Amino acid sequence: MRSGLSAVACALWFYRLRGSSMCGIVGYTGYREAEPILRDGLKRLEYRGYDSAGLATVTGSGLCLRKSVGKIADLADVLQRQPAPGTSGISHTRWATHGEATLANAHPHLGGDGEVAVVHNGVIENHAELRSQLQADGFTFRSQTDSEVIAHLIAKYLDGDPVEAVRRAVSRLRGTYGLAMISPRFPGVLVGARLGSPLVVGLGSNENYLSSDASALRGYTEDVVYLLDRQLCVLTPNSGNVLSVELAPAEPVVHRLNWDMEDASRGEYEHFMLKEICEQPEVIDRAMAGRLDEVDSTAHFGNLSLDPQKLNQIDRVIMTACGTSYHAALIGEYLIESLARLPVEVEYASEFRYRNPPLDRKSIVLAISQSGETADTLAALRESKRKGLPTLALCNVVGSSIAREADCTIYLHAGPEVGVASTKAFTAQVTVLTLLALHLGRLRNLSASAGTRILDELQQMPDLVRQTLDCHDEVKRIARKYHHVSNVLYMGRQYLFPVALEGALKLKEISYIHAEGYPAAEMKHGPIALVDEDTPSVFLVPQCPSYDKTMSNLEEVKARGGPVIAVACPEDERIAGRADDVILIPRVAEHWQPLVAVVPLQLLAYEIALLRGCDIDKPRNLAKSVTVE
């Protein structure tokens, strides 16, 4: 890479790239042993989810190959008792899609008779009839997974040029991949290739490296470089190439990352999500920093490149995300219709992208992801773009995919998030949204008045944020009356409804409580039947329009036997009589409720998970991102 890339200056500041894929690739070639840096550089990825691991590197005129279910650690001793040698290696966390956790189903795979080793992230839709194919020409495959065929195509178009063998390989694959290859017949070389799947090539000093994510690299370069879709790379210890995939020359750009030592460590916590609940007030303010307009009583983003006139033309707003990222749009939802009076509708990435809505040019489709990198939500601004329709992103990574490919993207400046929990990218997803809402309805009909008190109100949201999470103590006690439970119930009207999917999807993802979300009004169309003196029920019920509707849905399970978690504001004087349990929160105006109301929700899903043993920052069978369908 070296000379390929000298000439290219180093520019802008990146946050570190964080949750881009499922699994995790790590490779090096230089002058080192590479065991040590593959084993480290997995470790920075242990926090993706993963459920195998292994590596190969490339020792005189072999392959030394070691590989481990379970964790790591479980890798490191299998190395300890089995070393394996060589300057130049590859390395893999697997997470399970074709076949189980098993030793023959880890990465990194053998092709022909151990001619490569490949790793890959992604899925390959026609692996089975490439099987089929590679098996009648005498190749033998020891595994269930889609990812030995692009072993045993690059070892058969292998001749005397790797680049050449990957991009014939990758040529008859139809899905997606980042994939690495090393082979010993040509030691010190490293050959990656993209489609849809991240890979970052890190710059050293007479040494290279790839990797689905930059966070591994942290500690050993600072310049990298994002591979783009049907791109390659081939590096050796002192010079490289970027090509596309008709092998022409490609000109890449030299990113500067500005690694943050305090964001890669737990500091006083014991976990990270319980870190980065804690750091949502300054995640708040990092959010607004240079965006609020108090001259003109609005918020501005600098890098917005839809000017005012063609937003005043837009005329409906379709909002596409995934998981914690789909419950922020959702109170993006009410947040956009009330101030700027725009109608928004709210799909899931995975079902929008297969659905042929009418859509007219009026439109504009926004992007939200916090690794900007999800695969469905990534598929479904690719179809609005295709469409016509402007695009606009939400995404906390810079230089990923979505930023990338939309139209202009808005940045959420909440830092690395490690724990696969989303906690902070939500709360900083909430408080951009809320600053567009405000940005489009002064473009309309929103008073100068409205948006001052709106600016005036969000910069109180820190404080008042901190002020929530004095609640922990009162978390604590209640998660040890219930951390037994195997059901439970979550209720709120309004803002506060999607707050309540996202505080029952929480107890799902860390704890594995069975929970679900509703509008507080559904409860007696169906799920009153679930109540039980066994399943608690978390009514949100802070001071606000629809709050004594709300509390009649609150007597109406305790009549039933049904225990009550209620979230309520601190001059509340009936709620005490009624709950079984009270947890308060500040009283704010409703547009920020949710704000504040998420907070105990997230440290209830923590503390039931902490009591009830479980791997908290990397919960079972969950991955940071998912970039597979």
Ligand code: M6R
Given for the second form:
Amino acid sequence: MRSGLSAVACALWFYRLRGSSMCGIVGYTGYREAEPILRDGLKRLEYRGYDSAGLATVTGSGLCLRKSVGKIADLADVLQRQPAPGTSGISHTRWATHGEATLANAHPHLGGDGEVAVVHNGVIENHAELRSQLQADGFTFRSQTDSEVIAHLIAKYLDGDPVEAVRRAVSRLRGTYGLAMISPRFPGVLVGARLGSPLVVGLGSNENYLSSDASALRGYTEDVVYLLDRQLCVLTPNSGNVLSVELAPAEPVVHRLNWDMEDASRGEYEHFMLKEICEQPEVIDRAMAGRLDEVDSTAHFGNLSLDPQKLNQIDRVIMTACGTSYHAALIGEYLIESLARLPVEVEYASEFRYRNPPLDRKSIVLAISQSGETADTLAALRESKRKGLPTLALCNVVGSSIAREADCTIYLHAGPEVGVASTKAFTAQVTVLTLLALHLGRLRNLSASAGTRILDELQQMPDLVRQTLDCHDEVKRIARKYHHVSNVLYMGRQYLFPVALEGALKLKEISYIHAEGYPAAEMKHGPIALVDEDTPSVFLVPQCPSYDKTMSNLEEVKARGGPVIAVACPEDERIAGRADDVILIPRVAEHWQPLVAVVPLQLLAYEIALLRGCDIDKPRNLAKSVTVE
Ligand code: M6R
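Show the same protein again, this time as the form predicted in complex with the named molecule rather than the form predicted on its own.
Then the entire complex follows, led off by the chain already shown.
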């Protein structure tokens, strides 16, 4: 990093983080035209939010601002008609928190009379108060967003030094931000600031980048610096500096990223979701790679810095996560309790962070997150650390906030997951949780022979999941039969109960059909009232100790006229006569069933959504990383 613009002292500010909006930021300053680079970066970040987008560049005569409502493709149309020249600029894709998805509310926002342009991720809690003050000062607001106050504040303080203006502006903010600004008065200068919403600087040669997510920089640079909370950065084509909030130079750590270009493209697939479903055999392989220890019949994690003695003293595991990661955690609960005989609790991160449960020092907290940026999971992790508990993260995105803040992190190595509906990350999470359960088990009472058996079986899983994918044609047929329904129930027991939850989540999030998952025996306690001839029930009934019990629950649904789709094993001679439709999956031991049983449910959701004409990779109202609480 090279030295930069002047630094001025400032006051520290303290307040509690509350989360941030789920948008994407890309900035560029260099010798090339900024617009194609910004557009390309936004395209990769579109999964973070996609209700409107915009960019601003600095030209010889001022700022050039282009916005559109809708997706990045809509912005690209605007740019084709009205290009945005200039070699520096900032851009944004939005997921609305304050104000609807309109052109006026799309970022960038201009401050003053166009002295600055600002993009912002986050939530400004005192925006109403700041807005009134700025209006009294004569500033005119053009949007309903909380972000616009930042643009006007920077414009208000803009004198000889844009960094000082940003510093003064952010010192007035209460809430969270990852922001970037440019000004026609300082061509080629890009200033960023972070508190509670990620920002990463990409270092190039005679060009530098800024983004809310390193994946936007794929193909442009491999060297990145993750800004920490309360840091600012100042980028010009030839310098990239990170400063503390007092504007003292910070010592940034440059991370070298290892991009896999293949992984981030759709290849031959129509949707990322389908590609990611089909990648699952390789994902299991990657999650295991280098972690199986056949000599000691256990699993090892290179960077697990918690020493075995400490791990042995742990008498409780608390897992916290959201959405699909929460379902993987529920499977982890069964696995760890069974293999390591350790009590496990699983809590939604949003509940855990506020519940203030009694925690003793012998507990370890596992935060599970594909993105590593989920606001509630991050807050739950921070709360656990504050209480002095050891923390472990299971993350997919390298260098993400959760991965960096946990005491130690096990990476999933699933490769970039682009589809908003999580699929391969779930499989990687379950695989890593199995390895962790084995590791903890072998530190306790699990025998070497049991460890060896688990390792052997685990190594067969990629092939078994590959075989499971053969059910795709049958799933397509079933999807055609049921794609018009309004409600679907999913039932499973034991290890398959979380899979039922996951199947229901997949269906509702991408097809907008109402779906719920239940432990099969719970049906009689209420949900069975929903059963009628238009409400199919998906029963997970592979061969396992609870097979007969689950079959009885299936009969109860049949007796009430409900259509049944069964996910079962080829060895099952009863099922064809009882279920309306059967999807066959390979027979595996009980603790491996989630890895195979989830596949037809992912495919079913995908095919139904396809037939209903839904936007599968970007379902309505959702975003890939949920960085608001
Ligand atoms: O990145 P995370 O694993 O922390 O994300 C958690 C949830 O937001 C995520 O799993 C969400 O539920 C997915 N859209 C499910 O497909």
